[in-house]
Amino acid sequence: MRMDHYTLLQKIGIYLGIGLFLMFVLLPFLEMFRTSLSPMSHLFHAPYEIWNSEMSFQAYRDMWDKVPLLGRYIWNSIYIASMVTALSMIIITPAAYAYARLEFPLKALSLGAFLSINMFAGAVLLIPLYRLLNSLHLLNTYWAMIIPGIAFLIPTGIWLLKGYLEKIPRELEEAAYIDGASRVYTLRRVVLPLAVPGLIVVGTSVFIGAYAQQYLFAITFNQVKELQPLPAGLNQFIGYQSVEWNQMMAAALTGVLPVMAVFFFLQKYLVAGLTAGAVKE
């Protein structure tokens, strides 16, 4: 009986912890959704109203008139994040394989140096990045937001994928070498097919990171309105006298939909990738 009682309390504790975590994560989105449905006259109403009779989806219609380039901003965010992800993965994959399988001088030191980049906030490196992009004549282009995104996301991607590749048995590669396969062929035909779950996890992580970090690079390295991503485009809902909070929240939630679609579409692959290697056979 004591064991059953302990197990029941353990389950209750786990479910309470999950509930608190979900509440912490979802409450901001629920508040954004409530704000997007409320007319401006009710947003700062006291006492706080969870629901009122005037709530509607009018803000979702008005936001396109308020910011005519909103669709372009959302497309720019998707394009920049996709380019950052694709180019980052081209670099991350062979680099992670090299760190997982090869021995070379300063291996640990160089990996630590890469990871140390993530210790610096993006704002610290804005001036040198600005000078570099200016010397390459890349300011006010998509590349001005793509290149810094790649630089900040590659180190973490290498670290994540390296850990996954190390779980793939070396015997599979050695068998390919015995049959005369080159290292590049072995990577392409043996290792990468087995590493698909890990590649999806890293690729999704890079995409979400690239989608989230666009604001700072956009306002610093780009002054062309048509090239702005959504986070910078949301500034247009801020007027001289007031802020259209309901329309801003509606636009922000609309802009989050691509990331949510990617996550839900790849959900089962993400779970497989994150749990791979967790249990020894």
The other form holds:
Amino acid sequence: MRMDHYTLLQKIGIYLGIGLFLMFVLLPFLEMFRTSLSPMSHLFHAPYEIWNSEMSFQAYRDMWDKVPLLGRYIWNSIYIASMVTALSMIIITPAAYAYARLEFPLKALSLGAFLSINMFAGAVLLIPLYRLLNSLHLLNTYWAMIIPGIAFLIPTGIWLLKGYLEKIPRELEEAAYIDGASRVYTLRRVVLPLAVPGLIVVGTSVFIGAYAQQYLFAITFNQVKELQPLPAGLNQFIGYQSVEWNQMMAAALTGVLPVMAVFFFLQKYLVAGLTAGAVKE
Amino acid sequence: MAPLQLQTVTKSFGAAQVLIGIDLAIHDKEFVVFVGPSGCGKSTLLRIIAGLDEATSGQIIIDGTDVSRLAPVDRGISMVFQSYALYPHLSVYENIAFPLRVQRLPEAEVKAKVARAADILQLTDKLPLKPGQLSGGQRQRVAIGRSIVRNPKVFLFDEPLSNLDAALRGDMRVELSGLHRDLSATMIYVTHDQVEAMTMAHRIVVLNAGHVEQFGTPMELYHHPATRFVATFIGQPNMNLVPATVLGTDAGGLAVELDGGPRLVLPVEPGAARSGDRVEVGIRPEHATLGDGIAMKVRVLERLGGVAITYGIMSSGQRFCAALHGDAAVAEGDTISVGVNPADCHVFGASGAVLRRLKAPVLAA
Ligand SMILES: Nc1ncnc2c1ncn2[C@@H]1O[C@H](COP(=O)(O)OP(=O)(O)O)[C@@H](O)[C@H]1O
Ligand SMILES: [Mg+2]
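Next, give the form predicted in complex with the partner chain, keeping in mind that what was shown is the form predicted alone.
Whole complex next, starting from this chain.
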């Protein structure tokens, strides 16, 4: 069915709405970029100027000297988020499959409990988590930032992937079962290949979640400079006298760049995955 | 020996009893069709035979072994699903090879078996394609190909043609019958379409509300329907059921008076029928001819060429359908009279059970 049966007025309304929404989402990034290009002397200039002649990429060069471990921080961010994603997916995938296909005691109750976990802000659990990690001797290691990350992201991941797996026709699995395939074989040869777009969607959302929540875990559970992820490392641009805003913004943007690049290539799957099952093929 | 026997198989989903004591014995190399209205439990019964669902009680015996607790693959069956259930990410070759991959057969053997199946089903040039690139009929054949590579003792089909358009369905009916002959295997075929049942089956199981109404050859069901349900389910257009009152019994059979129609002496075993009992007289549309007998006003006339399907209404308000000769001189709005040969009539008692016909055509054994 074609969906472009909008009148001109409706179209204008839709684009205005989208424009407004995008403005809210994108303006902070534009401002970050503008800040990263401006020399410090111009940052607090009044009146506000969108563009000035002294704008340059100087901050992108200086930031590496100001914070020598910057590269390391960016790497740590990606490493921690990737580890969280990989380990979460290893747990989420079979769990989501079990919730989608098997009957077991307390199924509905545990699913509900997963949702309610999301209602606790991570901050509420910081002290218990601290004590737990302390007694496991994991404080000040990568694990201190990876394990809590996994714990907080698994429930949503299971919900997301479960919804996706439920849309794979049950008859495909029954056909495999008729032909003698075990559940694990069927999962590997039939279900997972068909779930790839869903796995990418869930993996991406876990990765984003892992990236976003690093800061809290890093500043609470880790004191080792070399292990800090980028959001915590950015603190070092805050000096005693002044804050190097332009370098900080440049570093933040640089850190996000590799992640953005990956998402750009996955975009096709993301859209396909988010709308999967919405239409019959 | 019957390769497949069902012994008092029942199935309940919670409080709902879906199958009520099914007993069947299916012969070797037989093509048996389960037919019945939607929701009567056909798929459930097939899934129990396959091992996808477990019977609430009863046994499934294949080749003398009780397989009720065995996994599908150990039962010697294979199944073709209504939706084909092809793996969209695998090529036609890998779809057909799937059961063999599960068995971890050597590549050479897989290749030979897939090639043979593809040859039988005329899929050889489609092997590298994905299922999405095939037509409905070709997908259906791939699904069948996947089911034949394992050489099962019993093939199970669940409404395999219901996703195809009418013309293709006719072709596939012929192909499936041919396949059955070539493979000389036992096949159980589920459908709600009585035409498929009549054309393909050696024997038909008519299911209704979870029990077997009748199990017999197509012509047995046509000439000797055991119940009112079977009588109206088999045959196109449906059999007319005209209410009647028993006048008495004599040597010739049962004397009845049709409501709003003539008196007839029908050659059936009267059994327990007594004068004054209410019965239903079953008359197939194709057995009615223009002539003295039942008067009706023609409401709708469908001329199909060879036959003219005439839908009328009797003075009692009873609808009556007659399949008259294609050129019959009738028109909508006419009042006509159709006659029937009493030997062609069926009589059903109040319970829906048939009174045995005495002069029905002799069936070849
Ligand atoms: N898993 C199930 N849970 C509950 N009821 C079911 C289930 N499967 C089938 N039924 C019920 O059993 C009856 C028979 O279903 P089915 O065997 O699919 O019918 P058919 O194939 O003859 O159309 C239907 O009333 C259906 O609602
Ligand atoms: Mg069905």
